[in-house]
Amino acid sequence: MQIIRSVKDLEAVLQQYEEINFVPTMGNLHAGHLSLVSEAKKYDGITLVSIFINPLQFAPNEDLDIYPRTEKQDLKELEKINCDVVFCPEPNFAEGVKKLHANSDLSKKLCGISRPHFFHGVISILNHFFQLIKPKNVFFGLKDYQQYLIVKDFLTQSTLKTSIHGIPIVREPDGLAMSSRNNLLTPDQRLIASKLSVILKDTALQAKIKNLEHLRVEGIKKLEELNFKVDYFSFCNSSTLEEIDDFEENTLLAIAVNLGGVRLIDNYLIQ
């Protein structure tokens, strides 16, 4: 396994393969991200993982000082699922980054109604790598479902011809998504963080047969009186994100909440 820290370097590596399979993270890896991966390396040509924790998607107000740095370990688990280049950037990567906007009809909902910088910040740092690599295929977690949306939409309008794959949430055995965020919850909690894909799942598996406004308020009621702070509980068209009244087919359950200030996001797609 290759581990690269310049840009140069990086172009150097490349230039010796014709396809690239890329994976971006921004490190503290878990099984959500080494599924990903383990996906990637079922495609022709080599596996590229990014770990750079990006200060673009952050507002000032964020936990960017906090969020988990573990790069010594996280290139002990890729080494063992033989990843092929991992590609760990300077800190001043971000610096002089051409800054794009996205699709302004899908990041302007769901998490971007709090976080209106998120998107367009996830977006300038994808293009810089993207620019840079090249990749053939670029795989998305789908826990992060609104910025799979978003970055399919940016690839789409883009001159590259690069394929995107959505995989899967990888969940805890107690069925909480795999985040690194986890780690930043108490163990009182981490056993609260538990609840969430409960209720997630509970709520979703009604949507059919009951009024999605009810069970938005009953959702948030359960929510709440277990100390979650709700962001948003939306039942939502699962391509546009627009917000619907009534059960259509491939109906998205999406939900944000914030526990004891960490972050949490989960959804659920009703097929």
Given for the second form:
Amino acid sequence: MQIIRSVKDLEAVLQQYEEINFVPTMGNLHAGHLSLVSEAKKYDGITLVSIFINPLQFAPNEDLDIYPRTEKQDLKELEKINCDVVFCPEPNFAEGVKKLHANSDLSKKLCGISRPHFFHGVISILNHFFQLIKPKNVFFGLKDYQQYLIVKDFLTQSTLKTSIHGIPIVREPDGLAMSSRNNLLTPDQRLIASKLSVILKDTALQAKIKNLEHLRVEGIKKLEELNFKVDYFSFCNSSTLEEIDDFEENTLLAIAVNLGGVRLIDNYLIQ
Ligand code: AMP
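Moving on from the form predicted alone, kindly provide the form predicted together with ligand AMP as a structure.
Okay, now the whole complex, with that chain kicking things off.
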């Protein structure tokens, strides 16, 4: 496995390969990330994983400083699953990046309401990566469903010939969606956190037969009783993220909460 830190070295490596399957990450890798890499490995060409904590997607009051950094362990995990190339750019990689705007319809909803800067930061850094790498395929987790839709929209609008693949959410045995931020939870918070996926699933399974607003109010109440601060609890159209009042095919239930200062998101596609 090749480990690359400079753009110059990356360019030299890229010259040797035609088809790049790219998995962007912020490190602190878990089985969710590794499932993206395993999927990427099914395609012809090489698998390239980036590890870069993107400062452009964090507001000054957010958790950039405490975001878990575990590069040594991450590289071991990637080596084990035969990743071909890992790109770990220097912190100044984000300097001078062209600032782009994510699709405004999609980026103003859900996470975009409390984190208005977030998707613009994501798209700006991804564009920087994509222009350098020109990947044939890119792989994104459906855990960050809104991000997946926004990147998909960005690629559709761009001249890049890159296909995007959305990969199912990988969960802990108790149902909690795997996330690097789970490592910031205390053991007590970690126990409570598993209830998020239970409430999500229970609510989603009733969506076809019960009033959505009633389910929403009940769901928020259950979460608040467990000390979650609810950012959003939204039944929405899974393509437009537009809030819906009545169940329709492919409704997405998306939830974001804060537990003791740690932001957790999860979603369920109700088909
Ligand atoms: P991050 O390192 O959090 O930026 O995530 C990098 C990629 O891994 C993104 O495409 C995420 O959606 C994906 N990812 C993170 N957690 C999971 C998970 N539990 N299941 C599937 N994909 C995930």
